[in-house]
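Here you get one chain, nothing else, as structure tokens; it is the form predicted alone.
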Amino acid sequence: MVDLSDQQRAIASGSDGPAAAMAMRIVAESARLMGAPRLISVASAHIDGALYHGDSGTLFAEKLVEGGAKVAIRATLNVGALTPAGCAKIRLPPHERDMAARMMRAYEAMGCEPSWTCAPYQAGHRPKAGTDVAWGESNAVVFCNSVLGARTNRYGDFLDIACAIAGVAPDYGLHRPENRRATLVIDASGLSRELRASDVFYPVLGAYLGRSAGTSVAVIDGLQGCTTEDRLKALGASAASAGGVGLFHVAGVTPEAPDLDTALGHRPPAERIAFTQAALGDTLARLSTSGGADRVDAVAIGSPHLSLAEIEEVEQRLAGRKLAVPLYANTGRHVVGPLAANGRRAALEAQGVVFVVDTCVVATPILPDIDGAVLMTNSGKFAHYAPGNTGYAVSYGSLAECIESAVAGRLVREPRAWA
């Protein structure tokens, strides 16, 4: 039985209109199913449910609008199925395109911010440590919990908007401090520091974390002095794609892990795993599905969405050269706005970069339909989802390898510090 306040009961009974009543009932029933004793106030939401997957989602959103729904808290929007701020061509049939557009308009009508990014934390949505929020989208959730130290569960489609309208969420899971303590230690200190301080390492570590952690909260040791925010972003996204990770700690780096002992709650771990060279090699091999072919039909980067710093690295590595195959740069409007203002976007597009804004190539059909096609990427999340979502096999590599492969029109491998 969920203990609702008198005000929450009144809202569920219709005091604030039909849409608010439906939202409160959805949250309360979800709390009952999850075994939560009560509802707690949340400061913000990130909405994943605005991505078109079928007409029912559009009709649900429009029903909320019809009932007068307005979000009660700050609510940013995850990627949509269209690119109103981008130039990539979407291959949706007319009916699906129309329903996707209606869905996006409905969420904006409820007062959600038209951020349209899977990385709202790069667009200024950064709740303070210890703050309860209701976020959807797996990479955003794990970043929010792990890197920002705010508290959220992985809120699925339609429960996310219900929480945003009601301003409350079920009190369970990662909202509770006792469930945020690490019980698993993953020790990466045995690998070379050069590798641990390289961007290409973090999606691989994330994939290993996702398969190793299961339902446990892990703390990673051995990354002190090696991380950046973009590396932690890549780590979390890969872990959340390969497994059900909603929270990880990095000893000496993330807010709830000033040291290993604190992350463990001053208790011995249930398990300690060394991330060895053999485990690294096995995990790396799993990220590529192209069978070692040197074919590359497209390159895609930016899952999660590229930061401005990552685009600056693309510019430096590309160094004015033309691309032989398209490089799809997935990012948010908060990044391409400044790029367009000073001509940098146009310069990159002239070299063959295709900006995918407000969505990404695995969320909606953008990549050309090519038999036996291979996608090159530096994203662990793309490596996980691209074969099923796009039909492309994947070659995983560093950003440098992605750029050189796009310039050459075939797979290019560079010497690297895997050993």
Second form
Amino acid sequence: MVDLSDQQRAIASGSDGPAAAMAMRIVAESARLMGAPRLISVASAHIDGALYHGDSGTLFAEKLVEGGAKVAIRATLNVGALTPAGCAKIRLPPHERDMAARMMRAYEAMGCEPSWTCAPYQAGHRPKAGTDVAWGESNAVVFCNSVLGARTNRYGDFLDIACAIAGVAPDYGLHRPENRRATLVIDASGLSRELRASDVFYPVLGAYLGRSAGTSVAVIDGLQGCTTEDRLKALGASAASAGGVGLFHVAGVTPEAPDLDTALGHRPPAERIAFTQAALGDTLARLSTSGGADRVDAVAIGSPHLSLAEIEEVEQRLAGRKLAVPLYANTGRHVVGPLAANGRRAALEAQGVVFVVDTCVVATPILPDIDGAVLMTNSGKFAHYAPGNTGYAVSYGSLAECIESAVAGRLVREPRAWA
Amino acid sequence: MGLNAEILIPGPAVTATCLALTAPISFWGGVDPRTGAIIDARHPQRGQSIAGCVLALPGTIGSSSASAVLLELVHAGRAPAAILMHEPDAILLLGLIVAREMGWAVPQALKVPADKQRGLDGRRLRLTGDGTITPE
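Switch from the form predicted alone, shown above, to the form predicted in complex with its partner chain and output its structure.
Then the entire complex follows, led off by the chain already shown.
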């Protein structure tokens, strides 16, 4: 049974108005469901609830606004369903477009920052290690826990905004240090260093981690000196789509894993598995659903949203060439603002890059309906969600393969030893 | 030969056919919020509808928007008649907690271990609302 303070009880009964009461009841009911004994203060929130899935979410947000809701802590916003003028065309009918816009306005009216990105941690929202926060969006959650070392559970839509209004969250799960210890070791050291130090490896490793770990905490061994922040971002996003992963450690890399033994809490692991060449091949094959088709109708990159460094690599690889099929570059205002200021955005658009800002191609209808269409991507998360959300089959490949395929208008593979 | 399950979210009594999924699912990207059809291309029960059935879930994965999809299914009248979960899920069941706050009719959710879910697949079940599940 969750033990609320007198003040929390009063708020839940309406002392601070109807919206504060609703928020506190949602937090307290979630705590009851998950067996949390009490509520703890949280320092910030990242809100995944402002993406339009249907009218119900808009009605909920507007009910909060009508009840006088304001966020009590810093709260950034994840993607919405709309994109600013000049970006990709959103194919929402008028009613849905209106409801999506109303929803985005309602969250801004509650005092949330209009960050509109699934990579808030690359847009200036980086809580300190050890801080309790309430974050939604599965990739942001896993990055916040694993790479920043801050503490959050996987906050579902609506609980994130409820915690931001109430300033408290249920005390259970990954907020508690004893639950952050790894119980599973994934050993990647049997694979070549060349592969382990390549971008294209990380979404595949993530998909394997997601399926192997489920919701348990794993520590990956054998990546020392191989990772970058963007690789860890891609790893976490893929793991959180393929499984329920909220936290992973990388021995010698992430903040709670100075070494393997510390990540394990100085106890033997419950399980130790090797990421073998066979498992790698099987996982890689499952990321694509196009059956090796030559056809490519569009390319999508940027799930999670592209960083400035990733855009720079696109510019270098494209080197002024024109694209035969559209390349959808999904990113946030924090990246496209600086790009537009010095003409780089216009140059990329002239080559055929279509910017998707504040949202992405699997979150809202953007890709045109084409029978048998194939989407190429370097994102494990896009590879996972595109077939269900867009109807496109997926070909997974490296950024270089994505760019060359977009230039050629058909699938281009580069030689690579998957071992 | 009924089952007695822990009540996660209370709801009205109902009789409906059980659809027991054989793999975990992400509601966002896995279930169409307008119809309740399973749209995850890699899911073994792809194409079946979860609307109006007793949905047995061995596990949930993926997006933190599962709650939004379930809220929308409730609002659209396409939610399951009841949900059986291996263990409580803080994300999915939020959809029911919020639906109740909105004043909408909410299906019950019960805790049923995955190994007991399999035998219920395809059977018509009566759920009385006190945690009892009886096959007809």
